[in-house]
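The data below hold one chain only, encoded as structure tokens and taken in the form predicted alone.
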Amino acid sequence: MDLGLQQKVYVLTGATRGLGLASARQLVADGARVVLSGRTKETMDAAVTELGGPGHAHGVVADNADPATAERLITAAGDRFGRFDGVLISVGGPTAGPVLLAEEESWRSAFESVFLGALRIARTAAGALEAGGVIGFVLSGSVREPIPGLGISNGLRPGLAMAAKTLADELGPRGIRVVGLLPSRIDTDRVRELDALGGDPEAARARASAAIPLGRYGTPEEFGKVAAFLLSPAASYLTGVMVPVDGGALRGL
């Protein structure tokens, strides 16, 4: 199937390694351009270069916490590449642990960088955006279920869910949707080092595969897919959805 994703162009943040750098893959796979953030110039020039270079991605270093980054990475799609289609918006998971140790600054930066900061990104794009474009905001299954010992991302991350869900009935008169992706366990730096804080990574993995009914950890590949799927004009009449990526794991509809 066509997605028609030739010369479109995506602005993906914190897609340097993981999710994000696997959609950003997928993208630069079927045609579209991209532009990347992340915090260090090293690790985004790797992926810039693993992508084909500058003729099929651009790097910013940036921090979603920071106020100027929504303006800068949108303007760098139209400055770099002529056009603007859509955004997805992943940040680092926040500081694990649960609620009741959780520090009140922990919440705070987390804050700034997982709900405030990607809201921003989505107003600020949703202003340069017309019909036909998107907005994605990569989440997590603690959308719908908590996930023990992860209280802040808990606490946050329903919230940001509710605000997309809530721009998807905003922004869809004037064509542009979104949605959201709920990605359980992706076999990702990031879920490595949540297996590995009890002490036994190999053991925490075999309990987590058992829980989901395809048995296994996703791939990052098998994210990148349904991202682009998502963000693409083959999805246009999908707006206001959370879609599980998580081999069954979530146990609700």
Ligand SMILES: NC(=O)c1ccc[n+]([C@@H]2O[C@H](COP(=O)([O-])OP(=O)(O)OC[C@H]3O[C@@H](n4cnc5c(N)ncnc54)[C@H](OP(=O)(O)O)[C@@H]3O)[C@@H](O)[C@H]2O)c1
Second form
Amino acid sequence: MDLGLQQKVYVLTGATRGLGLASARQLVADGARVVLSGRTKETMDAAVTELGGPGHAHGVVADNADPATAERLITAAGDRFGRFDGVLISVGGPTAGPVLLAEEESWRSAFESVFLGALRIARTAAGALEAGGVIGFVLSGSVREPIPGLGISNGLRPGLAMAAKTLADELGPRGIRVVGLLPSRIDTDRVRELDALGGDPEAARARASAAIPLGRYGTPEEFGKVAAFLLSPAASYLTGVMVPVDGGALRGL
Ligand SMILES: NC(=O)c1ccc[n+]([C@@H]2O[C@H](COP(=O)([O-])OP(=O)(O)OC[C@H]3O[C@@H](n4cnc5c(N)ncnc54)[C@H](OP(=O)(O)O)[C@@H]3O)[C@@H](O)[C@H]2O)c1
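So that was the form predicted alone. Now I'd like the form predicted in complex with the named molecule, please.
And the full complex, kicking off with our chain again.
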């Protein structure tokens, strides 16, 4: 199937590693060009090089929590590649820990980067997109079920998912789609860090894998392929949906 990605231009935030970079790889492999963001220049430069250099990818060092980031990224798409077809909003996960122990400052900084930063980027993108455009949010299985030990994620993600669903209603009449992805255990730095918190990462991974119907963690490539499809014109009648990419882990339908 032709996803219709040739020459399309997407902005991907939090995309110098992990799920964002994996999504960029699939988009570029199918002919799209990408503007990537992350906070670290070295990993940014490595990601741009890996994706084939300036003809395919352009990097902007930017923090999703910074109010100036949204405008900078979307302007970069137009300046560098002459068009803007959609955005995939990913960002580093919030601090782990139970609700009872989470500091107010951790809630505040997670709200700024995970929640408000994402909404600001989505709103700015909505102002620049034309019919056929798409806004994707990388969320979490915590949108539907609490994840033990991730109190802040459990607190913020469901609200952001509902804001995304509302945006789908608001932008549908303009032909702009809004979608969410719900990863659960995709093998990235973030998940490896979480597995190491208890002191025995291998045991944590074995326990988590046992609760996944497919019996294993997902690969970033598997996530990236779903993201590339959802962003592509091939998914033109999908909006307002939250798509689990979790090997069957979520219990609810
Ligand atoms: N992997 C999973 O299975 C899974 C499951 C559930 C939820 N999630 C969520 O999905 C998101 C992405 O996960 P991941 O596994 O790709 O994480 P990751 O491997 O830690 O990668 C995070 C990426 O975001 C960048 N980043 C971090 N904070 C940022 C900020 N404030 N502004 C801009 N860029 C930022 C990082 O680069 P710099 O640090 O250099 O900025 C990096 O490129 C996270 O929010 C995570 O909680 C992931």
